[in-house]
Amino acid sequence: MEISKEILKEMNRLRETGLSNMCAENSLFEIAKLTIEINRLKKEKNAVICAHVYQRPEIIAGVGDFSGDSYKLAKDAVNVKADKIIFCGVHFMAETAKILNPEKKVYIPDTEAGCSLSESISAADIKKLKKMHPGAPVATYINTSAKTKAESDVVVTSANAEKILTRLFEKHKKVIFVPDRYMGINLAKKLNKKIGKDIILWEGKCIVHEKFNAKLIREEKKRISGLLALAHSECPAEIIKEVDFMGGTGDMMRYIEKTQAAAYMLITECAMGEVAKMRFPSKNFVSMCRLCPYMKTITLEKVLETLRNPKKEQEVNVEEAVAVKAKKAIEKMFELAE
């Protein structure tokens, strides 16, 4: 089979990103055919693609204009100049992009890309918490719906939650942190705050991060001398106790960049390890991950179809009254995180 010069050029570009380390040569050929068309249509439709770090590597490397964790993508969304945003992430992230860009059209390639953590709490739940703890500010993790954010005082991400809560405790004796209970427990320990008295938590959990095995981490650290284990702050405390570093995905990447180790174990969603291998090809990584079934619903084929023929249900909209209140909480995050 003869391959066109255009596809050969695109395959070479994809190899330079490190994607060839993730897939076979025939897969790279199929990916190149899709990325060529997607990137062509982006220009034609005046669209940009935001890709969360948990997305498939071919989406991040092949078509993503912006990629990173929730905080970075929220910041990036503020400066988007295009008419359309195709958000390769989960629904609450696309909502955040729409809140920050009300005049633009925002699409999600798969309407089933939800989030177990986001679905664990509602705006009504926050209203009840505020009645139970009058005067306590509500710090809400970004993994929540727009309606939930709208009932909050400030949004936080895994990258800035510790800093923002520290600033809130400077003025308040009690803070409500929702919905991730494991992250809340980890933050309470770091900030030396008593759960139920100083910091009020919810029972939300992430299906990716709640089921890692502490025993396996200990066994791998014994097997590989010099192994550094990094865990996302959504993991349970028994996991955090076994690792060398806890943080958000951006924090983990920066830690890898600044350190040298025999190997790294990334205890989070599997795509994080794939991106790390692409970014740091000379470093060794040990697999210890779980797939997010929501993130993985999005494929290059669905991105292409969204650009070609976006369906009404794929467009993400946020009621204006909700968006105005949610935007205040997001902007408060930017203010307190700086």
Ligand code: 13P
The other form holds:
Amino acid sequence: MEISKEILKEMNRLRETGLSNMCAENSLFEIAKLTIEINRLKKEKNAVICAHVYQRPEIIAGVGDFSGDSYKLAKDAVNVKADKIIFCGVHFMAETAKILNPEKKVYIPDTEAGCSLSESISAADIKKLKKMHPGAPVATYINTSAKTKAESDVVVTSANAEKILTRLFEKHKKVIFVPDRYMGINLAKKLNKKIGKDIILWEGKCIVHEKFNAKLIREEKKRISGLLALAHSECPAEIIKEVDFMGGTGDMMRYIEKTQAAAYMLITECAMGEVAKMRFPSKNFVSMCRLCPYMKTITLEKVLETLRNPKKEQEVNVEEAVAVKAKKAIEKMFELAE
Ligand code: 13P
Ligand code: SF4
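Condition change, the form predicted on its own to the form predicted together with the named molecule:
Complete assembly follows, chain above in first position.
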């Protein structure tokens, strides 16, 4: 079969991103056909693609205009000039982009892309917590719905939770942190705060990060000398105890960049390791990851379909009254994090 010059050129561009280390030549050919069409339609429809680092590498490298952790993507959303945003990530991320860009159209390629943390808490739960702990500010993890954010004082992400909580504790004796219980426990330990007294937590959990095995990490560290283990701060404390570094995905990427280890084990969603391997081809990575079923609902085929023929339910909308209040909590994050 004869391959066109355009496809060969695109395959070369994709190879340069490091994507070819992850897939066979025939997959690269199929990917190139899709990325050519997606990138063409993006221009035609004046759209940009935002992609979280847990997305499939062919989305990030092939068609992503903005990529990174939740905090970076929220900041990037503020500066989008295009008319449309195709958000390759989970629903709360697309909602955040919409809240920050009410005049733009925001689409999510798969409406099933939810999040166990976001589902664990509602706006009514926040109202109850505020009644139970009057005067305590509510710091809400970005992995929540717009309605939940709207009842909160400040939004935080894994990249800035420690800094923002530190600032809140300068003025308040008690802070409510929701919904990620494990991240709350990890933060309480770092900030030397008593759970239930100084810091009020919720029962939310990330179904991806709650399931790692501490014994396996210990064994891998023994087996590979010089191995550095990095875990996302959504992991339980017994995992954090075994690792050399805890942080969000952006922090993990920066840590890899500035260290020289024999190998790295990234205890988080699998795409993080794939993207790290693309960015740092000379470094070694040891597998210890899990797939997020929500993040993985998004594929290049669905992105293409969304650009070609967006369905009504793929458009992300936030009720104006909710968006105004949620935006205040997100802007408070920008103010306290910088
Ligand atoms: P960050 O990229 O902000 O660390 O978030 C991780 C996450 O679980 C997003 O769903
Ligand atoms: Fe939610 Fe966990 Fe998936 Fe992130 S990795 S989207 S926190 S379920």
